[in-house]
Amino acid sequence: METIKRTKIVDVLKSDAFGTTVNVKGWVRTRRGSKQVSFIALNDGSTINNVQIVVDVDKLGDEFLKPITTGASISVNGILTQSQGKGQNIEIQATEIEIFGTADPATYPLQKKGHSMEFLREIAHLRPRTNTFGAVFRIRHNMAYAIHKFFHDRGFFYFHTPIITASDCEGAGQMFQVTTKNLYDLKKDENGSIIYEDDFFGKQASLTVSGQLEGELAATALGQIYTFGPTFRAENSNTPRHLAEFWMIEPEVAFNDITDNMELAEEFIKYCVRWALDNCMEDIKFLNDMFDKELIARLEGVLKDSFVRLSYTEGIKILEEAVAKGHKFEFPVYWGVDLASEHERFLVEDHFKRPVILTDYPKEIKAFYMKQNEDGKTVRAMDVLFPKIGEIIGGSEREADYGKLLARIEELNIPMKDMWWYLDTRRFGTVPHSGFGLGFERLLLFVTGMANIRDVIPFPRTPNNAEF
């Protein structure tokens, strides 16, 4: 076969160099046709769209073409031609084909029919080859790129925080342990507690739940930073919104108060949505047409208005009035409750019909590091609530006062031995500072319109599932 430099299908489809010979390589989506002519739909992952390969059966031989079935990989040399077919303006008239790998139709699971999301999760190693997951993972890449670009353009520094840590940032205790110890032969002290002195780190260590605390250290040196890395939560939440391993973006900014923080969060998330609409429209349109007919309208809707700023207390009042008027919630509404997703979505979808930033939560339901308000009851927290998702961003102004922060740590019995370094930022040149966390997969759920968070990450890690 003559060697011609490969052209990606995304570029071939934009080309108008009709009459020239091109080479494309990819995987066969479908092959159909008659005794005289065969049509191969070829895809190489660079775009949602396939290129049509037109094959003269007599020229290449029926026997040669037989193994070219759905899933097979091939290299094609051919003439770029204007297409007569509907829905495409170019096709390739094949002159030579080389078969790289076949895919037995009896065992290749991605045949030309609709597959359920549940089935595709069982073959997560092959599902990126479907149109749906090709679209999702191209959008995932674009969102990661947009995030780095947003922060870089605004003078933030990308800061790498540790994945293995000895501190529990959220104080939630739901952490995966990291150890080299023989679990069948653990040394214990007289109280039955495990002795970690001979473990790899000489103490108990875990996978991080957040890079925030270390991010705060960086912000008090570099001014404005962001983290973007994997985080781990060992909570047994088998829901469409939770993963045990997910990616998180956490900006932290010295000298920012809660108002600056809300402005940054709104600007950031609008930038990401705008980027998706500007750079991933073919993939978004496919997902809009196939899964969620309101996706594009919802994405454009978020850009249209400024987000509502609402205190938790006012939010509770609105929800209580809704209950009084006969609205049924599964979970009760009262001041002090940690809002459920249904409450958040009511405020966004039914009441305001646009995203809401909820502030000033009761301190009891928020993390120890949040700045306490004068009322002694609430903290300067902010959650950004989105349609269909509920909370997409959680953040706060941090407590900059050493005495108040120490009192809160003691109140919650957080072990001081793990927190000395964090408290040092309040002892040596403390400043007001703020930040937030965005779960990357939550953003992807919103941008793709997918219904389950397991379908926006290549290999989901959830309770009882660590395949691939």
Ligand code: 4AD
Contents of the next structure:
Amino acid sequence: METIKRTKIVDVLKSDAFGTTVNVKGWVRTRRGSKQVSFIALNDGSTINNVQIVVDVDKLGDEFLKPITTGASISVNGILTQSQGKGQNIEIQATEIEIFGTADPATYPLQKKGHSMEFLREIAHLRPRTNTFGAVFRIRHNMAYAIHKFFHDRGFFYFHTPIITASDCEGAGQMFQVTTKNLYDLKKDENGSIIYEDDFFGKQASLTVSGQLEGELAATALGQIYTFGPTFRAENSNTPRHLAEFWMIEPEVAFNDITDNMELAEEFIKYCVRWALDNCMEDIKFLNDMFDKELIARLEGVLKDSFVRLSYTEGIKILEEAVAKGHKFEFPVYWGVDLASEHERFLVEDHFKRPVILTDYPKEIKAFYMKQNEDGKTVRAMDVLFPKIGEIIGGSEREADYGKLLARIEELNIPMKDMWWYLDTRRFGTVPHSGFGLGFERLLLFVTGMANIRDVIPFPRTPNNAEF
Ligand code: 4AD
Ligand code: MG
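Can I have the other form now, the form predicted in complex with this ligand, not the form predicted alone?
Then the entire complex follows, led off by the chain already shown.
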């Protein structure tokens, strides 16, 4: 076969160099046709759209074409032509085809018919080849790029925080341990506690639940930073919004108070949604038409209005009034409760009909590092609540006062051996500062309209599932 430089299908579809010979490579989505002419829909992952390859059956031979079935990989040389057919502007009249690899129709699982999301999760190694997951993962890439661009353009520094850590940032005790010890033969002290002195790190170590504590060290030196990395939570919650391994973006800014923090969060998330609409429209439109007819309207919706800002206490009042009027929630509503996503979604979808930033939560349901309010009961927390998602961002102004922070750490029995370095930021040149964490997959749930968080990350890790 004549060697011609490959053109990606995304570029070929935009080309108007009719009459020239091009080369495309990809995977066959479908092949149909008659005795005289065969039509191959070819996709190479560069776009949701296929290019149509038109084959003169007599020229290449019926026997040669037989193994070109759904899933087969081929290279095509052909003449770029204006298409007479409906549904595409260009097609390629094949002159030569090379078959790289076949995909036996008897065993290749991705045949033309629609598959359930559950089935596709079982073949997560192949599902990126579907239109749906191609779209989702192209959007995922674009959002990661937008996030780096947003922060870089505003003078934030991307700071790498460790994956392996000895401190529990969120204090929720949901950490995966990291050890090289023989688990069948653990040395214990007289109280029955495991001795870690001879373990790899010489102490108990885990996978991080958040990069925030180290992020604060950086913010109180570089001014404004963000992290963007994997985080791990061993929470046994089998919900469509929780993963055991997820990616989090955590900006942290010196001298920002909670109002600055809310403004940053709103600007940031709107930027991401705007970016998706401006740069991923073909994929979003596909997902809108296939799965969720309100997706585009919902994305445009959050850009329109400013987010509601409301205290937790006011939020509880609204929820209690709804209950009094007969609205049924699965979980109870009272001051002090950790809101369930049904409560969050009621505020956003039913009551205000736009995103809500809820602030000043009871200190008992929030982490130790949050700035304590004068009332002694609440902390300067802020959660951003989104339609369909509930909590998409969690953050706060941080307690900058050494004495108050130390008192809270002692109150909660957090071991000082884990916290001395964190407290040093308050001992030396402490400043007011704030930050938040955006769950990357929660953002992707929103932007793609997918119903389950397992379908916006290539290889989801959840209870009882670490396949691939
Ligand atoms: O609210 P969280 O637990 O806050 C923190 O980790 C803080 N250290 C952030 C900070 O202030 N720098 O988590 C932040 C966000 C949540 O709002 C949610 O979007 C996401 O992370 N998240 C999860 N996403 C997927 N699966 C899980 N199990 C998640 N847990 C939290
Ligand atoms: Mg939270």
